[in-house]
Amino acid sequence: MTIDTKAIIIGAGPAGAGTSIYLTKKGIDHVIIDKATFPRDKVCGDACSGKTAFVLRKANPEWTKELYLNEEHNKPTHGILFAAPNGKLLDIPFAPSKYEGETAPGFVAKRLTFDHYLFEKLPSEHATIFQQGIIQDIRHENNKVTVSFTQNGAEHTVTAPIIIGADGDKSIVRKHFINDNISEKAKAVALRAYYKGITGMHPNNHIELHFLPEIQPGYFWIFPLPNGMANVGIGMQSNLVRSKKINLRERMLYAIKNNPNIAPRFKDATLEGKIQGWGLPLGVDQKTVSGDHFMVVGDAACLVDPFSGEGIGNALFSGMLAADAIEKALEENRFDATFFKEHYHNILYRRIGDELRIGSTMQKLCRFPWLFNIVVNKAEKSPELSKTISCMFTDLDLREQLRKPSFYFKILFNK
């Protein structure tokens, strides 16, 4: 089969599927090669964000009612339970959700079913999607970019002027056109699993991030899931673990069993499957992400929040900005760096980039645990202080706060 389309997405997670919803919101022709059968299932801590409803409900606000309805999959949060090294707690309540069905900003879902329920938004007449499509040869020549790959035994080819990689952290996109290699301090490398009978969990369904002693620099976190169970995982940065000759697995399973206001907590627990890592490619600095004929989205663009681990929302957010450019390079026909670099590169990290920033710098300080021990002590006694961190989440300008030197002097010198 050779087929002639606009635009080719290689991945159908969240940024390939939200690249390929607002293309068809906007009438576009695409293909859609993914190397998966779904439902797959997809190592991750499986939170959702505020910026993963914007993007949502920007395209149908039916679905994002449909998310927070169906409590059997999708477990919605209120806030977030921040644990400082010392074992000092401190509960930060999000502002309610003000759009009508949706109960709460956020909510935690486990990839295997969120991914499949955006899967399902695809098909249309504007989209032709291969599922076990393996890529085989991707050839930029004559202005189209064609790629062939075998689904199942048989051949076929695919031709367009642009092609989006949204294939993840090692993505052959990524590798055919930027062919960049993604630095140590760029990578995070984190453990999940799925524990059922956890007890002392949030009335209100706070995820918990936890700075343990026995964990930095990295943190532990546990995410409230539906039916009893919750995700439970560890993060840190690549080169820490290469350089320290860290086992993630030893240290977040001597922490479930040690920790004195964690161990308690799992005593009757029990694993459910199997302790699964993954890469997370984090947005520490700004990454080439287009290019002539090419854009790559999510994380494969380097995009997951180096702070929170946070990688959905962001993933669908580039796919969505790629759609517009897609749409306006056809309407221009132009496919060139340059095109792409002020459509999509430019916009995409004026929107996010100092987000992604912030992030960075806040990872950093999580290798000052008695800095983390200070705040949240002030912050137990500081209403200002309280409100300032509970609005880091999800208001740039008080977290932007966190970055200066000023903020901490204020906090030790109580000014």
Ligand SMILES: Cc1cc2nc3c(=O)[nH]c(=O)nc-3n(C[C@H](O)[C@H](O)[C@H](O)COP(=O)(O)OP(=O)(O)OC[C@H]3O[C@@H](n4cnc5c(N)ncnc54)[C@H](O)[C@@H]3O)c2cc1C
The other form holds:
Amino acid sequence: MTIDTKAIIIGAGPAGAGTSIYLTKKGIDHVIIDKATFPRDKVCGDACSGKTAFVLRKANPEWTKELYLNEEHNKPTHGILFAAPNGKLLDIPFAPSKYEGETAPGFVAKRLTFDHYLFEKLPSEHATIFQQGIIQDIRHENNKVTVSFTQNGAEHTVTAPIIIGADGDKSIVRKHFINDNISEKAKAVALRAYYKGITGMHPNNHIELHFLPEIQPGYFWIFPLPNGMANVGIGMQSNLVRSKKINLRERMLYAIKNNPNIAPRFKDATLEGKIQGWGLPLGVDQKTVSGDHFMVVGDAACLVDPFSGEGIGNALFSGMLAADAIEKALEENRFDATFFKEHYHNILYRRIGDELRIGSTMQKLCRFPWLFNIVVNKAEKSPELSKTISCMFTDLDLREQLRKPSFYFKILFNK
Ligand SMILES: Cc1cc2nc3c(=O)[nH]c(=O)nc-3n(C[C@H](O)[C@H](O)[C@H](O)COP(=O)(O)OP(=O)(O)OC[C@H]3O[C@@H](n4cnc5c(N)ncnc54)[C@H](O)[C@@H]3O)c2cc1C
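What's the form predicted together with the named molecule like, now that we've got the form predicted on its own?
To see the whole picture, the full complex is given below, headed by that same chain.
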């Protein structure tokens, strides 16, 4: 089959789905190719923040209501519990969601079901979808991009003026068009497991981040899921895992057996399935995300928050912005690097650059566990500081405080 279309998307995870959903809203024909068959798993912590809800609500307000209603698959979460390196706990409730039908500001959903939910929103008269598509070749000539791929042995060719790489951490589109060497400092590696029967889960389903002193910068997490399940994992900056020869699996199982905040709660818990690992491309600095006839989105664009490890929201968000840029490109018949730099790269970093920079600073601060301990100790005793930290989750200007030494000075000296 040979198809001539307006845009080709490689990958139908949150980044590709976000791009496709918004192209369909604009009435732009496109082809989306994924190598997997949905529903498919993706190794992840499964926690979705307000940004995920924002992009979906903007696409269709009924979708977020649907997600929150489906408590069999999605666990609404109302806050976050930090365990400082010294073991002290800080429990921070989020401000309630102000949107009708959204029972909490965030939720936890297995990617197996969440990504399938997104995938099911894709079929439309504007989207031609291929699953089990194996890319054979990407060519860029005569102001067109041509992708050759096979599906169940049949050969296909698609041609369009623009390609969008939404193919995750090991993006072949990124490799083909940019081929940059991303430093190990800008990557993290993490393990995920599903456990049943962990006790002492927060009554309001707070997600838990345990900053263990032996894995800084990084953390051990427990995120509540429906049906007595939880997503449990551990993650750390890749270069440190390598240079310190850290066996993350051993560290994770050691914490489950021995950490005083964690071990008693796993006494009767059972591991369901395997412990699996995957990489996280961190947004520690601005990367090339577009050029002549291409854009990359989501993990292919390295947009994971360096502190929280969150990437689903930015994947959807970048997909939405890429669709806006495609609409403009088609209107102006411009598909060159300068155009996409102005209409995608610059807008993307204007919208999420500050957030990523703050995440980067916080990740660096985790190298000073004593500072982390002091902040948590003080916040535990000060409702005002606790409230400030809670508001930081939704207020970016307030979060900017975390980059300023004066914030820590005030905490240290009770100013
Ligand atoms: C252990 C771990 C825990 C995490 N926890 C969280 C969390 O709790 N919350 C959060 O927000 N983020 C978390 N993240 C990050 C999050 O998983 C990613 O940022 C997110 O999945 C990015 O979405 P994406 O669509 O860019 O890529 P992906 O979700 O990886 O989707 C890429 C898609 O492209 C397809 N594909 C890949 N290669 C090809 C190819 N050659 N041809 C065709 N198709 C292809 C894949 O099949 C896949 O469907 C975590 C990551 C890890 C590894």
